[in-house]
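Presented as structure tokens, the chain that follows is alone, the form predicted on its own.
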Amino acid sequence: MSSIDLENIKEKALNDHVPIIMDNTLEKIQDYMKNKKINKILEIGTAVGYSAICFTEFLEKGGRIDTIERNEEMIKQAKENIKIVSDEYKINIYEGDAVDILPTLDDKYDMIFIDAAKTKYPFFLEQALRLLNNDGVIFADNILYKGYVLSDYNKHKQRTAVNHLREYIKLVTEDPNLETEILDIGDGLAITKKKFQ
């Protein structure tokens, strides 16, 4: 993987105001990956492919990433970026809305990364728990959403997104079968694992 090419992808995304994973969030996830055998990853929200490409570095040999994206322009850019930087790994892009695609999947994943429509986070969680290996992990990015989620923010503009993110936090922190940590890094990161029975 060329770090120069990867840096160019990151810079272009930031210049184009494409939301990509923040450095400290990426570092946290990669630290986790270094200490685990990760064969299969599911990513909900590909954007330009930056995070998926970054994750490939820590996949086991023969590992795979399935990533879902509905925006045609993003898909086109992601395919170009993956070809430049990461063609030795299999990054498979499901093209379409995650709400439609997730229920059709039946693979099991070692890691699931959620970074898509904030209003759909509770639905993504339900599907992620179904698809997660028992010893796997779910990372949900932007969970604190500019600090609005844990404040008394109630403006109309972002209210729906904020309410759904609050619901996600409630679901992962109050379920006795789950263990969740909420970190104040990047725009907030929720890390959820299943408790062994």
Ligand SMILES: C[S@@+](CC[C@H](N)C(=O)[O-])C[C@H]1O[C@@H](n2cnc3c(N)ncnc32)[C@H](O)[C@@H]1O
Given for the second form:
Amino acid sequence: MSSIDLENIKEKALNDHVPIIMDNTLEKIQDYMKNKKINKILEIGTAVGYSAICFTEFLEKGGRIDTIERNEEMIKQAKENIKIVSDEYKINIYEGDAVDILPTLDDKYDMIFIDAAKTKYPFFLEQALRLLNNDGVIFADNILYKGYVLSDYNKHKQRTAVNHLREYIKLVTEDPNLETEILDIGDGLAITKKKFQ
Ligand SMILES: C[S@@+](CC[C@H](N)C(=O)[O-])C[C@H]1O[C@@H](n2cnc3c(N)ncnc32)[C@H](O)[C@@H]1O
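For the form predicted together with the ligand instead of the form predicted on its own, what are the coordinates?
Shown next: the complete complex, the earlier chain at its head.
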């Protein structure tokens, strides 16, 4: 993978205001990947493919990333980007709404990255837990959403998203079968694993 091509993809995404993964969040996930054998990743929210491409760096040889995106323009750009920088590994884009696609999947994944509509996080969690290997991990990005989630923010504009993110945190922290860390990096990252492996 050429780092110049990857930098160009990142720069274009930022110029176009596509909300790609923040550097410190990516670093945290890649650190986790370095110490584990990750063969299969599921990503919810591809955008232009930037995070998926970055994840391939630490994927086991022959590994695969399934990534879901519903926006046609994003899908078009993601396909072009993947073609430029990622020929060795397979990134498979599921085109459509994750709400419809997730229930049709029955593979097991070592790592699941949730990075799409915030109002759907509790549903994404339910599906992610079903699709996660017993020793796998779920990363949920934007979990603190500009600090709104742990504050007394209650304004109408983002209230639905904030309430769903709060519900996600409640689910992953109160379930006795799960262990979760909430990190105040980037826009907030929740890291969830199954407990009794
Ligand atoms: C934050 S961006 C993903 C960024 C990407 N993971 C990265 O870091 O490079 C979120 C993407 O999720 C997509 N999305 C949001 N809700 C979705 C849904 N329900 N199903 C499929 N895609 C969705 C949006 O169109 C957007 O492109």
